[in-house]
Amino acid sequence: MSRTSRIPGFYKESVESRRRLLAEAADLDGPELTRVLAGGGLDVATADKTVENVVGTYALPFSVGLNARVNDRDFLVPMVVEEPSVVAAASNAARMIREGGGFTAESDPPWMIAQVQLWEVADPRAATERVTAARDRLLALADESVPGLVARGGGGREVEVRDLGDGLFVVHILVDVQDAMGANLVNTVAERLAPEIAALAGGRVGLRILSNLCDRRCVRVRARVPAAMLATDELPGDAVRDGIVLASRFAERDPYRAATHNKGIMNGVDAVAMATGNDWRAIEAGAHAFAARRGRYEPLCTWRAGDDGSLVGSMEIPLAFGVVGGTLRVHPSARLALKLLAVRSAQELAMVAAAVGMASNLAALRALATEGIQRGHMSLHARGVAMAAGARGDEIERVAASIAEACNVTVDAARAALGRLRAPVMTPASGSADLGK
């Protein structure tokens, strides 16, 4: 049986229903899932060994987003955000995205930039035709301090130089990383050849480590909607589309808007790297340096209107991801996610991700474009905000219903709300009305 992402109705079960629905959808052991899901997935004893000065865990909602097809393939995408409407917003849009035949991506080769610096560099014109006569030798060095990478099928692959002025001179080591996200391995790299490198240049050694503006590990993405598929109750697809285009024009003038539309990416980018156990710090680094390359902070993904009439995006963005080593040794949790994605390689895992975080921008924009984007936060925020206030059981959902109803989504509307659905039903008889109504 094929595997798919559409589970129509996946909101409306409870969890316990929602965990047997996504094991049946994706293989998995309905037990395992839910033992490993438990109260977070991580405990105490195992969290101590990860990181200094532990006191406890910190949970974090574990979601699935829906209806990703990404270079034909279906995926269940697992999601770890504390922010209202990111999931229900992403899947919507994948959903549209799939009447146009899902997300079309590519990724690089997965490359990563060791970085050695050098001061005191007397002549750099000198020193760039020495490094470079010896890349061969460079890469070899490259090769010896990582043994088990080789030995994969990754290991150096180029050495780029640069002299940035006043004696400052840098030197990068490409560095193929396979499936890891590659920290600790280009970091490895960099230490080893940083001496050889200094003799090399007549400098003096500076920092050795990896840089996070992975540009040479990038991942494109494309994808079209029938402008049918943007439409609402108030407006046809097409001025819904027109609205999009305009909305992206917007943020590829002005620094400002492009900082939220950014930010509208990385709602879902960071979601698939939180559940995968993967560095999300490092992926927004690169991701917003990558938008700043050309001197002017500038969107990551742009919409146009396509040739028949629909809404065409398209996308750039630099994403070490990995599926091997770091949190995913210790994380139950995060092995428990890549076996429900199913993906092929680190690169895969990259690109699924990356067509989240376009997902997520279209659904912003959509918003954006219609009915403004607090109507249906605050709607889900409004969740949050009841049991805040209070309340609990099925009294969540219709105080939540009640202060979004009344626009009013706010801790003290909340507990109003609460206090006149607890307030007792007196019998007619008694002359009182029913308090609850």
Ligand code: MEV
Contents of the next structure:
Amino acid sequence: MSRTSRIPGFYKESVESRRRLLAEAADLDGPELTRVLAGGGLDVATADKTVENVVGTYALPFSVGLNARVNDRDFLVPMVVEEPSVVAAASNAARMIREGGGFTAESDPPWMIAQVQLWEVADPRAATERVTAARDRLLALADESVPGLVARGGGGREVEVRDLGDGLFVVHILVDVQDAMGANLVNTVAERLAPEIAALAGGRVGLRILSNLCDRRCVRVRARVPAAMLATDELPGDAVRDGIVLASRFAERDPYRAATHNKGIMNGVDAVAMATGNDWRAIEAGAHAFAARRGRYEPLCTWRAGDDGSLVGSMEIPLAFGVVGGTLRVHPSARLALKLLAVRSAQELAMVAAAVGMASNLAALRALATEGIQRGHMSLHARGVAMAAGARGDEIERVAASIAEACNVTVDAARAALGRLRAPVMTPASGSADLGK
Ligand code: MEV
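Switching from the form predicted alone: structure of the form predicted together with the ligand?
Then the entire complex follows, led off by the chain already shown.
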């Protein structure tokens, strides 16, 4: 069934009615959705079986990014993130990109790299020849070590040899991990093949582990935004487009800026990774190593003006996302997140996450190239500050509005605003009644 990721006015609804709207839009069971999300979705007993020394659980907001359309399919995107503005900004930018036809994305096959390191390889050239000649046997052994994966259509695909000098020699075994993130599978292959590789190459076995620089598992995304969609109250669309292109060029020239530019992309990617129970540290490590692959740290997403005057974005990022195994076995909210997304494969999930990363980047650059990031950010941040000052229920929005309007988003200002809000209104009648008591 085709679904829409457009739910106008969603942000204005209460949490309960958002859940109802979402259940309708994603064809999910409403009460089930409410039950799974209650208390962060993970009970302490399950958490205790997941990692060590557990004393509790730690909840974060579970939100839905709207308006995403990737390869002509709509996706309701679960996002788990603590930072105000990220979800709203990504949804807003995805709406602009939707006007230009949505994101187009493509993905490499899900190949991960197993690294087997050898020390003291005396003759690297002979080692290279022998390991290369044994390719088929090594791949067959790799397949034997992961029969379940082979049954699902994956397995060993390629053997590559790298001589790092001074007797340090590394063999990569490329493994198609299908819908898994793949770390365990690849580590199994590395450990199984290490003795064979050492026997072929000579030398001592060193590390046997995946590489998080999974550059054979990249996603490429493109998007086009009609310039008019970028206009703000103060600036026409083509001026905003040019500002975004200049911001992109700044990141392309300066690693200090590129780091922040990429952080904005990872705001979106990580939020999807967290929601779907994926290993966001692995994803972060791969993304930043890839950003530095040409010897200089570079932006993962760049923007240019297209021939028709629109803004065109392109992004390439390695993404090890899985839709089976790992956290998904135990975390009910992560399973719910996948149901909500209704992706058909790990590759499709990676393409959606990359698209959300691109939308996050566009939203940040548009704000930075126009009014600056603080106005929008602070008005959302103000809610958290109001709560920290003790505001509850309706008070939160009123205190937040008051401190945001005064451009003084501090806990002290929020306490003062709360005090004013809670002070009894003294009318002449009530004053004299009080005095009369
Ligand atoms: C904040 O989380 C992300 C930004 O700093 C990204 C950027 O500067 O492009 C706004």
